[in-house]
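Starting off, we have a lone chain in the form predicted alone, written out as structure tokens.
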Amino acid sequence: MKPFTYIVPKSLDEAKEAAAQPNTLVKGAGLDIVDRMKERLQTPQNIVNLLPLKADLAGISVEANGDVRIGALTTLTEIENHEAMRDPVFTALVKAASTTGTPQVRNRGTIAGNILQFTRCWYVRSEAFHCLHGGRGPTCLAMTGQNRYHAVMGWSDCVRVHPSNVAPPLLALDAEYSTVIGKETRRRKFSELFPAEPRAENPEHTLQEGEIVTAIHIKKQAANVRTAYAESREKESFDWATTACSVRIAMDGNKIAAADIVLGAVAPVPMPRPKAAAMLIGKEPSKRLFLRVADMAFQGAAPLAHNAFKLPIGKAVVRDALEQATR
């Protein structure tokens, strides 16, 4: 790890101050950073500790509209056992922040962290290897590499995986998130958060240098509204899903009135799967009905040469989502 500057803001404004220094990077926790940073793939001059501004940047409000504030610092420990949080709209972010890493890290983890991690490939993350993800090397060795945790779809010339465990449910409930860069404020659809197009060249999200995510917001929900996660893993902690689908049901009566479906760990990016959510509306739940889905939800899917066991566990896992959500 190559020398650094520390910089422990007093304020946000000095924060924004520091972070639009050139070669900086923006922490919370900085469990991801410190690897990249031993790995070398990554040597700031300058390091801007946010964990000073949790009285600005973390917690957990209900405005007066019924919306649902979550600040940046927040972390997954404080999602999972909030009062706000047993409201069923939020199963499925509780679960998803509940099931990440372990109890150590989900205490010292923050949302937006957890929502802006590097990608977990080993190639990419390696000083050994020269990844075109990187910018290292001329190509996606996992192509042709052992790939057997990455991406079934949606990629172009890299197939790494997106491995935040909350981005589908956000994105299943339509959440938004508001960032500070220079006199700016700004709010705009999580999923402008993700790059339309997850090339190689494009980072895992959208921010621009300097510019510092401060809250996640959620807007009310009706109150027939229901929300489930569920993903499959290797291990029971400690571990990144192999696959994983959020789910949000609004029920009128016994058919379902309105659905969302995102994947998670099958893409460079959380994928919602318009397609197949529309195939439930109008329609009573069943088992039948949820086989068709969730076989939808994987259409055009491009296994690799180790993780088309990816597509029978990923069907599953969505209706897992879809029985959890509809009981």
Second form
Amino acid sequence: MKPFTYIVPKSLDEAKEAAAQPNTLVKGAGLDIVDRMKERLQTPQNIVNLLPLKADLAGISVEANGDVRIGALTTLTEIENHEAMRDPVFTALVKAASTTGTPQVRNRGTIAGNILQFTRCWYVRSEAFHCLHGGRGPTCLAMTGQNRYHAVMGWSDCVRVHPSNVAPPLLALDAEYSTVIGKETRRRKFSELFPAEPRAENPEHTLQEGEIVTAIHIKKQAANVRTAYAESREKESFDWATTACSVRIAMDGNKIAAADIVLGAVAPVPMPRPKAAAMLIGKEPSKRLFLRVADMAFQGAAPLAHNAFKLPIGKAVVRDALEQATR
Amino acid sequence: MHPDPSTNDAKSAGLPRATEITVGYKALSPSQKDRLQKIEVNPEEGDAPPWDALTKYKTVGTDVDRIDGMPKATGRAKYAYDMNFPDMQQAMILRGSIARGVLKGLNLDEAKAMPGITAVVALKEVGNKIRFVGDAVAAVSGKTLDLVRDAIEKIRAEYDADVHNVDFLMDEQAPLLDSKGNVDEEWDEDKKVDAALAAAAHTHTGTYRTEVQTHSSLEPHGNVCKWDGNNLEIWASTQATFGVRGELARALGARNIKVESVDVHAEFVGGGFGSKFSAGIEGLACALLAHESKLPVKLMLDRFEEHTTAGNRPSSLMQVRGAVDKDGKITAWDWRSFGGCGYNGRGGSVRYPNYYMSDAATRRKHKDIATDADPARSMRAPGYPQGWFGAEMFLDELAAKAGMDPLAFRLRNDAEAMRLDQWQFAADKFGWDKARNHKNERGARYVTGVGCASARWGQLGRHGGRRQRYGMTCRIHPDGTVETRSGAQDIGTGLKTVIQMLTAEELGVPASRVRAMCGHTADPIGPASGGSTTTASIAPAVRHAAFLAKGKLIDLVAAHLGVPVKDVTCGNDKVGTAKASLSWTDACKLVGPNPLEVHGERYPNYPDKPFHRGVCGAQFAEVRVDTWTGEVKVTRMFGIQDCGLVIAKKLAESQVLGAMIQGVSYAVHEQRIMDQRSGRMLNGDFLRYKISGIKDLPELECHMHSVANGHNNTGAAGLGEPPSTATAAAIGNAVFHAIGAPVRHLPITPEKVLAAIASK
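Could you switch over to the form predicted together with its partner chain, since the one displayed so far is the form predicted alone?
To see the whole picture, the full complex is given below, headed by that same chain.
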């Protein structure tokens, strides 16, 4: 790892100021960044460690209006165990958080860090390969190379997938996120955190240089809202999903009144599937319906040479999530 | 007379040449019979008298804790990686970045001139071939790894790249495959096999494949080297202390180095599995850097180098034609296999369990195919897990055609009597009949299945050869402690504990009195740890050393008590006769002031026919398959394993369970994934090279089957490798049972399961 200056801020203001310097990275647990620094793929001059700000930036609270605020530095373990997360609205989020990494990773890893992690693509994460997304080569090497774990939809010139487990549930819940940059505080819809047309030149997220995520907000949900998260993977211990799906369902009697479906691990960004979700509205849950919805969720998918398996498996995962949420 | 180790008269060393002993084993369960028989054996004069099936042990076969468990768990155990010295330099190797070609230019000047860099050596000359991505080109040492990495980046290496291929099935020597992965090639004529096939009641053909499994020892390969004049002291992560000594002495011969000037330490080794016999280019580089810098140097490989330059179990393609008669007896077995090797085109050979087809017309053909990749290295039962997967799965498919239960089919065909007992015992323990007859609900998302496979290995130990038999030092100290030392290495299997327990048994003292030391070439010569030979080879030497030490102590005690030497025995922590004795610690006070020291030897195995050559085992597995996602979860396994005499039971079980864990990983997870374009491994880390973790593992149980083979004074046989032959095969068969279609290609990943289900 190249030497760097390690900045330990005492306040968010100090952190903002430090983050505004050129060639500076902001870290939570640093699990992802340290890997890439060791590989010399990232050689920042400064690292701002946010963990000392946990008092302000970590923790889960329920506000007076019933909205839930999750501090950016809240660990995945805290999400797994927190009282407020027992609400069925958070079933998906808790499941996604608790299947991430290992207990050690979850004890250390933060929710914001999980969402903002760099893609796991084995080309861009190796110093030996020079690809477009890494800014070191003319093309996406995975597109024509070994792309077993890569995108089957939503890609243009780069077939990376977004690796976050917790992003799909948060998108399905229509969550919002707060950031600070300079003197400004911003609060936006979660969908704005990811590039609308993810190209190789785009980072995984839309944050500006020096912008720091401070919290995630989930509006109070109707009493009939249920969520579920399902994923396929090759290993139970410490693996990334090959496909993932989070759903939000609101039932009206025995009919589905509202639905959201978001896929993970299949595209450069988490993928909301509104057309598939719309098929559920006004219908009674059934195996046949879910099969058709799962097909629709993967409509237009364009698998690569080595990842066509993601389609049948991803559809099974959609069905699984829908069954869980309507059970 | 049956020898009881605690009462043996050490002075009977002048044994009659022929001794009658009882060999075999006691019934595994009440429904089975004892398999004991008397045989005559002819030990060499001077050896310790043989133990046999009737020997009553005090320590051997019990659950003594691993002697170095605590130091390992607390980090006090120092591995090569942990060695640090003042002014020690760190080092790295520049790896070639092309898969095939020639080194066209190499300029080390800029690297050499960098401050903090203490040595730079070329490991290849311009014009040399580069044979795979990762071939070593040059090495650098310096004050810190970061500086060294900076210097590595400053080395100008230029290559002339050639066209390469890293997939053996793309090679022109590989058989043609159809779209389903079946070999699209005729079988050559063979009169006997063809006639047997033509006459058969049922025939079957299958094609099986396995992928490259990399060596993934927890401790990487590497060394710390320190020179003092012409003497080299080296701390190595190795499976062969004496091998490394000889290899480095030869390699450094031009520097006036003799074997005696190389001193190798490997007191603790973090696994080897067959990949650490050689000092390797990293060992030579480390020694050269230390020589040039005149400072101690540490050079340990990183995880990517481990995956890409430290060897692997090569991939394979196996095709079988077979047949049975109307009684389910195998009558034809036609086997052809291909090994997917590294650049040297070696090590891909595949073995299969030939005890099933002992009466059949058989043919076996194999071809190794070279690719431009890291070469194979022997890996825990080289060639076996691949071949067992292909053959045992073929057996289940053939049994299905013959309408037979796979276990009944094996009982019908297995020619090894010992395993017939094991099959029945293990099937009962596992609950085979009930589990095999379980019917999965139609259309159920989760289905279960069970399968079984055999285990086999053939080692009864080596002795080092006529000129230099393996040795062992045993010291009895005046304070009552005992020290037994071997220069061979304990690679983590528990050799030290084995030495401790055998010494304690022979001396009739609790194991806690004995210290065992391993892994320093100043101590007596022992074997390399390969082929499951270490315990089998060393145990007789341990016994002999303890036996000689016991004799010397008895001399002292007899003189002290004024009793005849022949009446004195060691046992129950005492030394003496029935009437007069000293406690062990009092007896040891007669020693001194220097410790009583003897050197034991490994005598060759008896010239007589043992009860059984090699070892047998059987394993059963249960899986649950998610038919939606294709995910396979191995839920339960039971294994029975013979290893001759079971010495340290806990550690023996740990070997079997460990082999099953590694087998689960091989069956469902592990595979090297290459980028064809660059020839570089893509998943050369522990995130994407998938190894089963705790949550992926089944309930595991094993039964150690202790067998007296009567082949030397102890009767230990090999254990590390045999249980690893069966696991993937048993799991493959369980998946076949669960989904009703075979997945003939390891690892059994979700997409292959879904494809198999879809093909039904």
